[in-house]
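In the block that follows, a single chain appears as structure tokens, in the form predicted on its own.
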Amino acid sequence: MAGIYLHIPFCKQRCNYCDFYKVLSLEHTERFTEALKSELIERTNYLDSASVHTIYFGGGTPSVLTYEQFNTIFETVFQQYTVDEDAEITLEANPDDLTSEYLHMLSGLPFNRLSIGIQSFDDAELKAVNRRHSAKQAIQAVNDARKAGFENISIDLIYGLPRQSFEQWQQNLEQAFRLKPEHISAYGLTYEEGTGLWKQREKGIVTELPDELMLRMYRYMLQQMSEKGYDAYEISNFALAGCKSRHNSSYWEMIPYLGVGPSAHSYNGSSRQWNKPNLLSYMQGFEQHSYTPEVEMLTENDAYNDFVMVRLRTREGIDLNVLKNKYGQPYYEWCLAQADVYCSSGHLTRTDNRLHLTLDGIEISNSIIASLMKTD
């Protein structure tokens, strides 16, 4: 069982909280899905002929590819793997490219489930961070969506934006709900360097919220994702019943995936392989048969960190049994020494023989992760 990820770098503008790698121009879709093809024909062996069960076209912005770049692609990877015929097979889009006409095209390619990068339904908070949709366009697109015949619909959000209070958070949800998608993602606000946010954040111009406003925020959306029947499955992740993100769920079980595209990283299970941040040489180099990926071979610690920091991010939390017999007695004292004084203090709690993380917990959940990490 496998994955494919497929990153689509093209943007027609710069969220200024983004720091994915991206390309502001729509020059190059042509030539770019040519390379694409390429590499998926020429890294066919990473998944050792392990079945594929989801594909997802991440971005960038997905939406901006035709009919026709959409069907090379899905021409290509069922020509060279084996696709389960009951695959999840997600696009990501932005709520301005899903007109009536555009849903009925990709109604006729193999996709069966959308997510929409919705972000917000008031329209001065998109505007604060460059989003390129109003709120009206971003409930149109999700009720055309299901005019078009999608029946799995994921939407993103995201708290804690510039100058946002309380009672507008609690707004986005209840409009967030009224929609009924099948599945939630939703994430604090984070300033990347770099970025036009932390810029102006950095001249003044922005402040972050108080972190007692997003821990508010954050509990109020447990509490109102529980009472509307999402199940809080990992840490920014909600879904009803039998809609788990099948494709995400995968990187959080270790799940082996091939990440084709400029800047994408693949995983199966010995090394993590990446492709570099830059179009042009990405096409370049499989236009003259001469591209080859970032390599790093996992370490018996980078395999045991990698376990740590994906499954305490899910509400199953941390198998201790399979942690002992996947990475040994000595793993399995260090985790459990390390965790000890989380669990003393409330934050992590031990049941069944599993760590999980308390609602406690989950506020300060990248610092336990890097305590149960080990280094070197």
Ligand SMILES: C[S@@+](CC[C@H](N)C(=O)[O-])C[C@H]1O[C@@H](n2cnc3c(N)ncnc32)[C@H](O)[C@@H]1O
Second form
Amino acid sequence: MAGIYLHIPFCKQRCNYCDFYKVLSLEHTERFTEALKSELIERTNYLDSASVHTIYFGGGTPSVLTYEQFNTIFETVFQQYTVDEDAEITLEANPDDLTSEYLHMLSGLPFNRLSIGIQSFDDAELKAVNRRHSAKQAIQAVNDARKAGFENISIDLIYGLPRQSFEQWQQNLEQAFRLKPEHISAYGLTYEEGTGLWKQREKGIVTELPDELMLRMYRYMLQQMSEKGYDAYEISNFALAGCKSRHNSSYWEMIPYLGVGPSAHSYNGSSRQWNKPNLLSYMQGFEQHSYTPEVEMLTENDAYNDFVMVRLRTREGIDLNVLKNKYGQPYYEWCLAQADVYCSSGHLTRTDNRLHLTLDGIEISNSIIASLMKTD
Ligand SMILES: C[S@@+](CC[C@H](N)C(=O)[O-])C[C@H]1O[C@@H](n2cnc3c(N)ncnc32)[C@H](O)[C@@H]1O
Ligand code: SF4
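The form predicted together with this ligand, contrasted with the form predicted on its own above:
Starting with the chain above, the whole complex follows.
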């Protein structure tokens, strides 16, 4: 089993919190599609003939591509890889791209899941982070996607946006539930170094919301998700029954994936590979047959650390038997010894030989994960 991630690095406008790799011109979409095609052909062996059960177009903004460009990419994927008949095939899309015509076009392609980046249903909040769309457009996009036949829709939200009040977050969630998406990803706003928002904070134009308010928003969300039937299967991901993102789950289950496009990462259990975040050198690399990905062979510590990091964020937590079988007794003992203090303080629980974050633990998950990791 394996996944394919395709990074489509184009955006029409820069949202001020975002540090994903992108360029702000659509000039090279055609040339990029050809390079992507070459990469898909050249790197077929990375997945070692494993069947592909998820394909994810992420960005940037994949919803700037045309029917012909998607078609070229799909043809290459289906020719080069064995794709499961019931593969989950997701398109990450921005609401303002999802016109009825565009959705109609998409419904003629193999996509069976849409992940719509809404972030907020409040126009002032959207404006403060330089989003291109309005709340009305976001609602319309979800409704039109339904009309176009999409039955598996996810929406992305961000809480803790600049000047957001608790009540505004409550209203955002209420609006989200009214749309009944199958899946919701909701992230706390992070101030990424070098972004517009980071600079605004440095100049004192915006201030981060206090930790207590962020926690109150998160706790309220957990309670509401549970009431509305959304399973909190990962710290930031919620799904109605049967609608977990198989692609995201694969990352947490450490299933191999091939990431193509500039800045994309790949993992196959023994190595991590990644493409430099540079569109021009990416395209030139394939045109001149001189492309090579960056490669890092995984040490035992790396493999164990990856396992701890991804598993602890999930509701199932770390299965200690699996840990022992995969990485051996010394890692197992190290993990237990490090976890001990958090079990005593109520941040971790151990049941059925699994380690889980408690609600208090989720709030300091990054530091718990860091202490369970092993460095040389
Ligand atoms: C690749 S990004 C954007 C996808 C799409 N281009 C869009 O704008 O909707 C995927 C998601 O990560 C989340 N995200 C990106 N940067 C973030 C940040 N600094 N803090 C919190 N969430 C962030 C947003 O919810 C976003 O929809
Ligand atoms: S959030 Fe999405 S649209 Fe905005 S800059 Fe990032 S990738 Fe582009």
